[in-house]
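Here you get one chain, nothing else, as C-alpha coordinates; it is the form predicted on its own.
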Amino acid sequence: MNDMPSDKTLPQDIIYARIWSAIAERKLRPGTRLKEEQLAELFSVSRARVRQALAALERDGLVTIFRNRGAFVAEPSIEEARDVFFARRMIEARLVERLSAAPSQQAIDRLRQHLNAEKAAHLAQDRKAIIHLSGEFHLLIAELAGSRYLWQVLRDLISRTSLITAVYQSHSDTSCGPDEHAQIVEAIARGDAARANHLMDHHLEHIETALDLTDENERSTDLKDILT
(Lines of atoms letter the chains of each structure in order from A and count residues from 1; the text may use other names and numbers.)
(Lines give C-alpha, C1' and ligand atoms only; values in the text may rest on other atoms or scores of the structure.)
Protein backbone atom coordinates (compact mmCIF):
# COMPACT_ATOMS: atom_id res chain seq x y z
CA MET A 1 0.00 0.00 0.00
CA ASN A 2 2.48 2.58 -1.20
CA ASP A 3 -0.16 5.33 -1.40
CA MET A 4 -0.96 5.16 2.32
CA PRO A 5 0.09 8.13 4.49
CA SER A 6 3.11 7.70 6.75
CA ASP A 7 2.81 6.88 10.43
CA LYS A 8 3.25 10.58 11.23
CA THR A 9 0.22 11.62 9.16
CA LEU A 10 -2.25 8.76 9.69
CA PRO A 11 -4.12 9.33 12.97
CA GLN A 12 -5.20 6.49 15.19
CA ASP A 13 -8.84 7.48 14.71
CA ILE A 14 -8.56 6.85 10.96
CA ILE A 15 -7.45 3.28 11.63
CA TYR A 16 -10.30 2.98 14.13
CA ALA A 17 -12.79 4.28 11.57
CA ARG A 18 -11.62 1.92 8.81
CA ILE A 19 -11.95 -1.12 11.05
CA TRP A 20 -15.23 0.17 12.49
CA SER A 21 -16.66 0.58 8.98
CA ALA A 22 -15.58 -2.93 8.00
CA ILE A 23 -17.41 -4.28 11.06
CA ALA A 24 -20.51 -2.12 10.48
CA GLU A 25 -20.67 -3.21 6.84
CA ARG A 26 -20.31 -6.87 7.94
CA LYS A 27 -17.07 -7.41 6.07
CA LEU A 28 -15.20 -8.35 9.24
CA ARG A 29 -16.90 -11.38 10.73
CA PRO A 30 -17.07 -11.83 14.52
CA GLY A 31 -14.16 -13.96 15.67
CA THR A 32 -11.80 -12.67 12.98
CA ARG A 33 -8.30 -12.20 14.34
CA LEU A 34 -6.93 -8.69 13.90
CA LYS A 35 -3.20 -9.22 13.58
CA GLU A 36 -1.19 -6.19 14.65
CA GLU A 37 1.66 -6.89 12.26
CA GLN A 38 -0.63 -7.27 9.26
CA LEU A 39 -2.66 -4.17 10.15
CA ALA A 40 0.52 -2.15 10.62
CA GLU A 41 1.64 -3.18 7.13
CA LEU A 42 -1.77 -2.47 5.58
CA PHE A 43 -1.97 1.02 7.07
CA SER A 44 1.77 1.77 6.85
CA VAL A 45 1.93 2.62 10.55
CA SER A 46 3.68 1.30 13.64
CA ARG A 47 2.26 -1.58 15.64
CA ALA A 48 1.97 0.81 18.59
CA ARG A 49 -0.49 2.95 16.64
CA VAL A 50 -2.48 -0.11 15.61
CA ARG A 51 -2.53 -1.20 19.24
CA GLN A 52 -4.05 2.17 20.22
CA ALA A 53 -6.84 1.78 17.66
CA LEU A 54 -7.58 -1.77 18.79
CA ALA A 55 -7.72 -0.64 22.42
CA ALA A 56 -10.26 2.03 21.48
CA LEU A 57 -12.35 -0.54 19.61
CA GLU A 58 -12.22 -2.80 22.65
CA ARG A 59 -13.52 0.02 24.86
CA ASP A 60 -16.47 0.35 22.49
CA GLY A 61 -17.19 -3.38 22.66
CA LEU A 62 -16.31 -4.17 19.05
CA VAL A 63 -13.02 -5.96 19.68
CA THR A 64 -11.91 -8.42 22.34
CA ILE A 65 -8.21 -8.51 23.26
CA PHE A 66 -6.89 -11.69 24.86
CA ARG A 67 -3.57 -11.80 26.69
CA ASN A 68 -0.97 -13.75 24.66
CA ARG A 69 -3.52 -14.36 21.88
CA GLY A 70 -4.17 -10.98 20.33
CA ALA A 71 -7.22 -9.03 19.20
CA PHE A 72 -10.38 -10.48 17.69
CA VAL A 73 -13.62 -9.00 16.40
CA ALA A 74 -16.08 -9.42 19.27
CA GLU A 75 -18.58 -12.28 19.22
CA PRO A 76 -21.86 -11.18 20.83
CA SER A 77 -23.87 -13.73 22.79
CA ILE A 78 -27.62 -14.26 22.39
CA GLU A 79 -28.21 -12.36 25.63
CA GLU A 80 -26.10 -9.45 24.42
CA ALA A 81 -28.02 -9.44 21.14
CA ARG A 82 -31.33 -9.13 22.96
CA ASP A 83 -29.94 -6.37 25.17
CA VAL A 84 -28.77 -4.40 22.13
CA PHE A 85 -32.18 -4.50 20.49
CA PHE A 86 -33.86 -3.60 23.78
CA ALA A 87 -31.57 -0.59 24.15
CA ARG A 88 -32.18 0.48 20.56
CA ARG A 89 -35.94 0.34 21.05
CA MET A 90 -35.75 2.57 24.12
CA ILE A 91 -33.35 5.08 22.57
CA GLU A 92 -34.90 5.29 19.12
CA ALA A 93 -38.39 5.68 20.57
CA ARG A 94 -37.15 8.75 22.41
CA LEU A 95 -35.47 10.10 19.29
CA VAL A 96 -38.47 9.79 16.96
CA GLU A 97 -40.74 11.29 19.62
CA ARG A 98 -38.41 14.28 20.01
CA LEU A 99 -38.07 14.76 16.25
CA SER A 100 -41.82 14.39 15.67
CA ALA A 101 -42.59 17.09 18.21
CA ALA A 102 -41.44 19.88 15.87
CA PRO A 103 -40.02 18.56 12.59
CA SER A 104 -38.53 21.28 10.40
CA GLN A 105 -38.94 21.17 6.64
CA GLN A 106 -35.16 21.00 6.32
CA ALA A 107 -35.09 17.87 8.51
CA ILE A 108 -37.84 16.19 6.49
CA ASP A 109 -36.08 17.09 3.24
CA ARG A 110 -32.84 15.49 4.49
CA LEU A 111 -34.68 12.33 5.53
CA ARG A 112 -36.41 12.08 2.15
CA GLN A 113 -33.12 12.64 0.32
CA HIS A 114 -31.67 9.79 2.34
CA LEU A 115 -34.63 7.59 1.40
CA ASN A 116 -33.96 8.31 -2.28
CA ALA A 117 -30.35 7.19 -1.83
CA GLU A 118 -31.54 3.98 -0.14
CA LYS A 119 -33.98 3.26 -2.96
CA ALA A 120 -31.23 3.79 -5.55
CA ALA A 121 -28.94 1.40 -3.67
CA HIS A 122 -31.65 -1.26 -3.57
CA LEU A 123 -32.39 -0.85 -7.27
CA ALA A 124 -28.68 -1.22 -8.03
CA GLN A 125 -28.45 -4.18 -5.61
CA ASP A 126 -25.43 -2.48 -4.07
CA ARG A 127 -25.08 -4.55 -0.90
CA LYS A 128 -22.35 -2.39 0.63
CA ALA A 129 -24.33 0.82 0.09
CA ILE A 130 -27.54 -0.78 1.38
CA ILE A 131 -25.94 -1.79 4.68
CA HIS A 132 -24.19 1.56 5.11
CA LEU A 133 -27.29 3.65 4.32
CA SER A 134 -29.52 1.51 6.53
CA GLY A 135 -27.46 2.33 9.59
CA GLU A 136 -27.03 5.95 8.55
CA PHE A 137 -30.82 6.42 8.44
CA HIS A 138 -31.09 5.73 12.17
CA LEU A 139 -28.11 7.96 12.93
CA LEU A 140 -29.63 10.74 10.84
CA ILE A 141 -32.75 10.66 12.99
CA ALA A 142 -30.55 10.99 16.09
CA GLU A 143 -28.68 13.91 14.53
CA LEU A 144 -31.88 15.71 13.51
CA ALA A 145 -33.38 15.12 16.95
CA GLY A 146 -30.50 17.17 18.33
CA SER A 147 -29.01 14.71 20.80
CA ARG A 148 -25.26 14.34 20.41
CA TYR A 149 -25.07 11.96 23.35
CA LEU A 150 -27.78 9.60 22.05
CA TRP A 151 -26.19 9.80 18.59
CA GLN A 152 -22.92 8.48 20.04
CA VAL A 153 -24.67 5.73 22.01
CA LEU A 154 -26.73 4.71 18.99
CA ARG A 155 -23.66 4.65 16.76
CA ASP A 156 -22.09 2.00 18.98
CA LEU A 157 -25.34 0.03 19.18
CA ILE A 158 -25.67 0.03 15.39
CA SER A 159 -22.15 -1.33 14.95
CA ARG A 160 -22.93 -4.01 17.54
CA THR A 161 -26.12 -4.80 15.60
CA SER A 162 -23.91 -5.47 12.58
CA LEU A 163 -21.87 -7.93 14.65
CA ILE A 164 -25.06 -9.62 15.82
CA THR A 165 -26.39 -9.84 12.27
CA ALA A 166 -23.10 -11.28 11.03
CA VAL A 167 -23.34 -14.06 13.63
CA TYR A 168 -27.06 -14.80 13.56
CA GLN A 169 -28.14 -13.69 10.09
CA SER A 170 -30.75 -15.91 8.46
CA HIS A 171 -30.99 -16.58 4.74
CA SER A 172 -33.55 -13.79 4.51
CA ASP A 173 -32.49 -10.17 4.16
CA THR A 174 -32.14 -8.54 7.58
CA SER A 175 -31.12 -5.11 6.32
CA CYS A 176 -33.39 -2.16 6.98
CA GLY A 177 -35.60 -1.50 3.98
CA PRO A 178 -36.50 1.88 2.46
CA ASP A 179 -40.24 1.10 2.61
CA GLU A 180 -40.32 0.81 6.40
CA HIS A 181 -38.06 3.82 6.69
CA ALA A 182 -40.41 5.80 4.43
CA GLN A 183 -43.37 5.07 6.69
CA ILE A 184 -41.41 6.32 9.71
CA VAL A 185 -40.44 9.51 7.88
CA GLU A 186 -44.04 10.26 6.88
CA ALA A 187 -45.20 9.80 10.47
CA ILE A 188 -42.47 12.21 11.63
CA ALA A 189 -43.45 14.70 8.90
CA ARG A 190 -47.05 14.67 10.17
CA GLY A 191 -45.86 15.21 13.71
CA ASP A 192 -47.45 11.91 14.75
CA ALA A 193 -45.06 10.84 17.52
CA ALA A 194 -47.15 7.84 18.60
CA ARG A 195 -47.29 6.48 15.06
CA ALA A 196 -43.58 7.09 14.45
CA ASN A 197 -42.75 5.34 17.73
CA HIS A 198 -44.93 2.35 16.84
CA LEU A 199 -43.42 2.06 13.36
CA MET A 200 -39.85 2.27 14.68
CA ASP A 201 -40.53 -0.39 17.30
CA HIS A 202 -42.09 -2.66 14.67
CA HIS A 203 -39.17 -2.01 12.34
CA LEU A 204 -36.56 -3.00 14.93
CA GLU A 205 -38.62 -6.03 15.93
CA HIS A 206 -38.72 -7.08 12.28
CA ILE A 207 -34.92 -6.98 12.10
CA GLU A 208 -34.49 -8.89 15.36
CA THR A 209 -37.00 -11.64 14.56
CA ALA A 210 -35.31 -12.23 11.17
CA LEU A 211 -32.20 -13.51 12.94
CA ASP A 212 -31.45 -17.23 12.87
CA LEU A 213 -29.38 -18.45 15.80
CA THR A 214 -28.34 -21.64 14.00
CA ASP A 215 -27.01 -20.12 10.82
CA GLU A 216 -23.27 -19.79 10.25
CA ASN A 217 -22.30 -18.21 6.96
CA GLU A 218 -18.82 -18.46 5.55
CA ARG A 219 -17.05 -15.10 5.16
CA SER A 220 -13.56 -14.04 4.26
CA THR A 221 -11.33 -13.37 7.25
CA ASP A 222 -8.34 -12.13 5.26
CA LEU A 223 -7.56 -8.60 6.43
CA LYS A 224 -6.01 -7.59 3.12
CA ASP A 225 -9.20 -8.52 1.22
CA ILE A 226 -11.41 -6.70 3.73
CA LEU A 227 -9.54 -3.50 4.48
CA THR A 228 -8.10 -2.66 1.07
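Since the one above is the form predicted on its own, can you give the form predicted in complex with the DNA too?
No partner chains or extra molecules come along with it, only the chain itself.
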Protein backbone atom coordinates (compact mmCIF):
# COMPACT_ATOMS: atom_id res chain seq x y z
CA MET A 1 0.00 0.00 0.00
CA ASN A 2 1.25 3.46 -0.85
CA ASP A 3 2.25 5.83 1.88
CA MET A 4 0.73 9.21 2.44
CA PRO A 5 3.09 11.22 0.26
CA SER A 6 2.96 9.41 -3.04
CA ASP A 7 4.05 11.76 -5.77
CA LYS A 8 5.94 9.41 -8.03
CA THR A 9 3.45 8.33 -10.63
CA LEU A 10 4.38 4.77 -11.43
CA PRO A 11 3.05 3.48 -14.74
CA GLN A 12 0.71 1.00 -13.07
CA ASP A 13 -0.58 3.75 -10.82
CA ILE A 14 -1.61 5.70 -13.90
CA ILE A 15 -3.61 2.73 -15.12
CA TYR A 16 -5.12 2.39 -11.67
CA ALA A 17 -6.08 6.06 -11.63
CA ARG A 18 -7.56 5.99 -15.12
CA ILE A 19 -9.77 3.00 -14.35
CA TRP A 20 -10.67 4.48 -10.98
CA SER A 21 -11.83 7.71 -12.61
CA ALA A 22 -13.73 5.84 -15.30
CA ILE A 23 -15.62 3.90 -12.64
CA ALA A 24 -16.28 6.93 -10.45
CA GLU A 25 -17.58 8.86 -13.47
CA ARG A 26 -19.87 5.97 -14.41
CA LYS A 27 -18.20 5.50 -17.77
CA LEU A 28 -17.37 1.96 -16.71
CA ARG A 29 -20.56 0.46 -15.35
CA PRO A 30 -20.55 -2.19 -12.62
CA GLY A 31 -20.34 -5.68 -14.04
CA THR A 32 -18.28 -4.59 -17.03
CA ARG A 33 -15.66 -7.11 -17.94
CA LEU A 34 -12.09 -5.87 -17.93
CA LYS A 35 -10.00 -8.00 -20.26
CA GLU A 36 -6.32 -7.81 -19.53
CA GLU A 37 -5.06 -7.82 -23.09
CA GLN A 38 -7.60 -5.21 -24.09
CA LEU A 39 -6.43 -2.88 -21.33
CA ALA A 40 -2.79 -3.63 -22.09
CA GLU A 41 -3.29 -2.60 -25.69
CA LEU A 42 -5.30 0.46 -24.69
CA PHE A 43 -2.60 1.78 -22.37
CA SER A 44 0.28 0.52 -24.51
CA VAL A 45 1.81 -1.50 -21.70
CA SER A 46 2.36 -5.16 -21.04
CA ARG A 47 -0.20 -7.37 -19.40
CA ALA A 48 1.92 -7.63 -16.28
CA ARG A 49 1.33 -3.96 -15.50
CA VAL A 50 -2.37 -4.34 -16.07
CA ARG A 51 -2.48 -7.30 -13.73
CA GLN A 52 -0.81 -5.29 -10.99
CA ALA A 53 -3.26 -2.44 -11.46
CA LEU A 54 -6.22 -4.83 -11.40
CA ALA A 55 -4.91 -6.50 -8.26
CA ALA A 56 -4.66 -3.11 -6.59
CA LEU A 57 -8.17 -2.20 -7.73
CA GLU A 58 -9.44 -5.46 -6.32
CA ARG A 59 -8.03 -4.91 -2.85
CA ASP A 60 -9.65 -1.47 -2.89
CA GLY A 61 -12.98 -3.08 -3.68
CA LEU A 62 -13.48 -1.48 -7.09
CA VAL A 63 -13.14 -4.61 -9.19
CA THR A 64 -13.78 -8.26 -8.51
CA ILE A 65 -11.44 -10.89 -9.88
CA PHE A 66 -12.75 -14.39 -10.44
CA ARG A 67 -10.14 -17.07 -10.61
CA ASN A 68 -9.39 -18.06 -14.18
CA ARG A 69 -12.34 -15.96 -15.36
CA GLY A 70 -11.14 -12.43 -15.32
CA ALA A 71 -11.78 -9.05 -13.73
CA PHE A 72 -15.08 -7.20 -13.59
CA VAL A 73 -16.10 -3.82 -12.26
CA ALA A 74 -17.40 -4.60 -8.78
CA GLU A 75 -21.10 -4.57 -8.06
CA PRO A 76 -21.39 -3.69 -4.39
CA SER A 77 -24.49 -5.20 -2.83
CA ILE A 78 -26.80 -3.13 -0.68
CA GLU A 79 -25.49 -5.02 2.30
CA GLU A 80 -21.92 -4.10 1.43
CA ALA A 81 -22.94 -0.51 0.85
CA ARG A 82 -24.52 -0.27 4.28
CA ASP A 83 -21.49 -1.95 5.79
CA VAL A 84 -19.18 0.64 4.26
CA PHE A 85 -21.25 3.45 5.70
CA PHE A 86 -21.37 1.72 9.05
CA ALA A 87 -17.60 1.55 9.10
CA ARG A 88 -17.24 5.14 7.98
CA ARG A 89 -19.62 6.46 10.62
CA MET A 90 -17.83 4.53 13.30
CA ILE A 91 -14.37 5.60 12.29
CA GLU A 92 -14.93 9.17 11.21
CA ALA A 93 -17.11 10.13 14.13
CA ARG A 94 -14.32 9.08 16.47
CA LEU A 95 -11.67 10.79 14.37
CA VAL A 96 -13.32 14.21 14.50
CA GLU A 97 -13.83 13.64 18.20
CA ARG A 98 -10.11 13.05 18.63
CA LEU A 99 -9.23 15.99 16.45
CA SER A 100 -11.58 18.28 18.34
CA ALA A 101 -9.94 17.36 21.62
CA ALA A 102 -6.74 19.20 20.71
CA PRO A 103 -7.04 21.06 17.43
CA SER A 104 -3.86 22.88 16.43
CA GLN A 105 -4.14 26.22 14.69
CA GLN A 106 -2.34 24.73 11.73
CA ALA A 107 -4.96 22.01 11.46
CA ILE A 108 -7.80 24.49 11.52
CA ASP A 109 -6.09 26.58 8.88
CA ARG A 110 -5.75 23.63 6.57
CA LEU A 111 -9.38 22.70 7.07
CA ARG A 112 -10.57 26.25 6.32
CA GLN A 113 -8.28 26.37 3.32
CA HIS A 114 -9.88 23.18 2.08
CA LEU A 115 -13.38 24.55 2.58
CA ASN A 116 -12.51 27.48 0.33
CA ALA A 117 -11.41 25.10 -2.39
CA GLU A 118 -14.67 23.21 -2.06
CA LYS A 119 -16.70 26.41 -2.28
CA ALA A 120 -14.82 27.41 -5.41
CA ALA A 121 -15.51 24.05 -7.00
CA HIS A 122 -19.18 24.35 -6.19
CA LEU A 123 -19.38 27.83 -7.68
CA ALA A 124 -17.67 26.57 -10.82
CA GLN A 125 -19.99 23.54 -10.84
CA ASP A 126 -16.98 21.36 -11.46
CA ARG A 127 -18.56 18.01 -10.64
CA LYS A 128 -15.32 16.05 -10.89
CA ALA A 129 -13.51 18.44 -8.55
CA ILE A 130 -16.43 18.42 -6.12
CA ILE A 131 -16.35 14.65 -5.77
CA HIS A 132 -12.59 14.66 -5.42
CA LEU A 133 -12.48 17.43 -2.84
CA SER A 134 -15.32 15.93 -0.84
CA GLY A 135 -13.30 12.77 -0.41
CA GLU A 136 -10.19 14.78 0.35
CA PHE A 137 -11.98 16.56 3.17
CA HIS A 138 -12.62 13.33 4.99
CA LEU A 139 -9.08 12.15 4.39
CA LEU A 140 -7.73 15.44 5.67
CA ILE A 141 -9.52 14.89 8.96
CA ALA A 142 -7.96 11.45 9.31
CA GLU A 143 -4.56 12.91 8.58
CA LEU A 144 -4.96 15.74 11.05
CA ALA A 145 -6.33 13.36 13.65
CA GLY A 146 -2.92 11.74 13.50
CA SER A 147 -3.74 8.17 12.61
CA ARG A 148 -1.79 7.06 9.60
CA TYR A 149 -3.40 3.65 9.66
CA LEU A 150 -6.97 4.90 9.77
CA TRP A 151 -6.06 7.33 7.01
CA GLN A 152 -5.33 4.35 4.81
CA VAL A 153 -8.51 2.59 5.85
CA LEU A 154 -10.50 5.70 5.12
CA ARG A 155 -8.89 6.07 1.72
CA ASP A 156 -10.08 2.60 0.95
CA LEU A 157 -13.56 3.31 2.28
CA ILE A 158 -13.84 6.46 0.21
CA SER A 159 -12.92 4.54 -2.93
CA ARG A 160 -15.68 2.11 -2.17
CA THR A 161 -18.08 4.94 -1.42
CA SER A 162 -17.42 6.41 -4.84
CA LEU A 163 -18.39 3.15 -6.48
CA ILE A 164 -21.47 2.82 -4.27
CA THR A 165 -22.51 6.34 -5.12
CA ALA A 166 -22.09 5.59 -8.80
CA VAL A 167 -24.31 2.52 -8.51
CA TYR A 168 -27.02 3.63 -6.11
CA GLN A 169 -27.12 7.35 -6.84
CA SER A 170 -30.72 8.53 -6.71
CA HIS A 171 -32.08 10.91 -9.29
CA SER A 172 -32.21 13.80 -6.87
CA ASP A 173 -28.89 15.51 -7.25
CA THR A 174 -26.93 14.54 -4.20
CA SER A 175 -25.24 17.88 -4.05
CA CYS A 176 -23.86 17.28 -0.56
CA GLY A 177 -22.99 20.94 -0.33
CA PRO A 178 -20.00 22.18 1.64
CA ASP A 179 -22.28 23.52 4.36
CA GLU A 180 -22.11 20.39 6.46
CA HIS A 181 -18.35 20.25 6.07
CA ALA A 182 -18.16 23.87 7.22
CA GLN A 183 -20.24 23.15 10.31
CA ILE A 184 -17.98 20.26 11.21
CA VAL A 185 -14.90 22.44 10.87
CA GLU A 186 -16.49 25.06 13.09
CA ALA A 187 -17.20 22.49 15.78
CA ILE A 188 -13.62 21.26 15.59
CA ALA A 189 -12.29 24.80 15.82
CA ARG A 190 -14.40 25.40 18.94
CA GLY A 191 -13.09 22.17 20.40
CA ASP A 192 -16.65 20.90 20.73
CA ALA A 193 -15.90 17.19 20.39
CA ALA A 194 -19.40 15.96 21.11
CA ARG A 195 -20.93 18.23 18.49
CA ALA A 196 -18.28 17.43 15.90
CA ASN A 197 -18.91 13.74 16.48
CA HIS A 198 -22.64 14.28 16.13
CA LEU A 199 -22.34 16.38 12.99
CA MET A 200 -20.05 13.93 11.25
CA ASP A 201 -22.33 11.05 12.07
CA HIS A 202 -25.30 12.88 10.63
CA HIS A 203 -23.34 14.05 7.64
CA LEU A 204 -22.55 10.46 6.67
CA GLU A 205 -26.12 9.45 7.43
CA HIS A 206 -27.32 12.11 5.03
CA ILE A 207 -25.07 10.83 2.29
CA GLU A 208 -26.29 7.31 2.89
CA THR A 209 -29.98 8.17 2.94
CA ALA A 210 -29.57 10.19 -0.26
CA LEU A 211 -28.87 6.89 -2.01
CA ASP A 212 -31.40 4.39 -3.31
CA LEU A 213 -30.50 1.56 -1.00
CA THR A 214 -33.87 -0.11 -1.38
CA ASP A 215 -34.11 -3.80 -2.10
CA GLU A 216 -35.89 -3.26 -5.36
CA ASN A 217 -32.93 -1.27 -6.56
CA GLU A 218 -30.60 -4.21 -6.18
CA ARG A 219 -29.54 -5.25 -9.63
CA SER A 220 -28.68 -8.87 -9.34
CA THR A 221 -25.93 -9.97 -11.65
CA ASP A 222 -27.18 -13.51 -11.51
CA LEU A 223 -29.37 -14.04 -14.53
CA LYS A 224 -31.17 -16.90 -12.81
CA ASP A 225 -32.52 -14.47 -10.23
CA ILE A 226 -33.51 -11.89 -12.81
CA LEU A 227 -35.48 -14.12 -15.15
CA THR A 228 -37.70 -15.96 -12.70
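Numbering follows the first chain given and starts at 1. Computed from a prediction, not measured in an experiment: that's the story for all the values here. For clarity, a rigid core is taken as the largest C-alpha set superposing within 1.5 Å between two forms.
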After a rigid core superposition, would you say the CA of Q183 moves by 2 angstroms or more between these two forms, or not? no
Is it true that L54 shifts between these two forms by 2 Å or more at the Cα, once the core is aligned? no
Whole-degree rotation of one rigid part against the other between these two forms: 18
Superposed on rigid core, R26 CA travels between these two forms a distance in Å of 5.1
With both forms fitted on the core, how large is the C-alpha shift of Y16 between these two forms in Å? 2.8
